[in-house]
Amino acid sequence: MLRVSKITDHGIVILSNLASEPDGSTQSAREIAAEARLPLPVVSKTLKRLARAGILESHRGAKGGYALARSPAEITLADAITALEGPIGLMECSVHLGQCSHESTCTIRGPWQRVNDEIRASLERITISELLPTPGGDGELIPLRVASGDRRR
């Protein structure tokens, strides 16, 4: 089973919560942790990584806290995953060349690279704003459709 880490799962929850706040509003790490029902140390670590990647802005002072650095429609799942996990890659060789002793004779590296590229492209098409519940909706995810022109052959 392919999975993202818990910190990435928590990070996407945090980003979704911040995206549902009024534009420009900041929240402290403590407020974010309470709203997301996550431990403060985990939230603090996640917030720092997202801020370091430029996804969040950190503000100091009495009214300080964290806010999205750009619109939720401009922050993709790929942005969040890369900030929290590093480069998106199913296999080590799909991200870093020279990590496998079989690389020069591997017959499946090309196909794996294609799969990796498709996954990355899908994650780049989904934004944080798309994860927000719609007014009057029940919070269920709506299946995404791939446009026929998006398929690579």
The other form holds:
There are 2 protein chains.
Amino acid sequence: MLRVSKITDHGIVILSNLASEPDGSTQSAREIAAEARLPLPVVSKTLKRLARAGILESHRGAKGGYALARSPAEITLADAITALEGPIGLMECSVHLGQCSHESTCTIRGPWQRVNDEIRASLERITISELLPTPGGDGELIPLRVASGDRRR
Amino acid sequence: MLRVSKITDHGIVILSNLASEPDGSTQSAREIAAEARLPLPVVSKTLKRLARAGILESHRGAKGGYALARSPAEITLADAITALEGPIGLMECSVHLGQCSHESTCTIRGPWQRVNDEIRASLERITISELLPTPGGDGELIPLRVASGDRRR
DNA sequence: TATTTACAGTACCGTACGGGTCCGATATCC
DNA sequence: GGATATCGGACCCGTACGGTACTGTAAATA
Ligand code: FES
Ligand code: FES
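Swap state to the form predicted together with the DNA from the form predicted on its own:
Every component of the complex follows; first up is the chain already shown.
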């Protein structure tokens, strides 16, 4: 299905929730889980990964919690995905060579690489702040800048 | 990693190999496996899926085998991926609603959908024939039409 | 028609990863 | 300094899927 992993899914939701808070505010894992209506362990694990990748700041102890390490407009979807499930690579050989059993006979590596780059570029274009409803109006969504005219099937 | 499944990976390689044969020619699963240097069972399963999806024609019995059901230029990557691993949907809720536990509180569905559409559009733009080396020159690759200027990180 | 070839479908197995639990480390507050 | 709250890391478990094997069925050939 070309799906991002479940944990990434959760992570994006969490990030967008955090981004809609006044900036710099820290929330505990428990609060975040409640807001996202997700089980605490899952949220906790997700937060840990995001913190380790430097997307979130973590503060321990009482009154501790997590906060965005930088502005939502500076966090791209590619950042989040990479942090949560590793480098973006559609195929095994997209991430580093020598994986596909026999690159010698395979002529499609180059073209695949371009597809990969194109998709990564798409994901790098979108930031967390673009996922939020507009601060003023409720429910209204910021329109995305789509790369080219969208062509449905 | 935002990876396509392994079977899709194999499928694309197989399709590109078939596409480089003179068109209409059928090859047995055994031959195809030999050419792709992949274990026969894996290739066999992959071919079955592609045939069921109508991308390949299968012919049983002696002298049977598989052949492309249509021109390589008419088979997009999206077709192949959909055939091999189901509909393209980055998140659970991208494919059909009512999956994400609580769509009511989730504000990011709309934007995500656009990201999904954009990526699917990319995959629909690329055909199998574009993965092949140019028929005349050896090793030279047909340049892809990238959607927009590629911006590396 | 008998035989051979090769695809079709089903069922089975092992690993990988999402999901969950537990204990240790650290900062705040009394 | 003790108590409490919260994050960090290691470990365990169940499911899902890639990989495999087996049996059935259709087509070609003699
Ligand atoms: S598919 Fe990976 S090198 Fe060919
Ligand atoms: S509805 Fe699926 S992430 Fe919100």
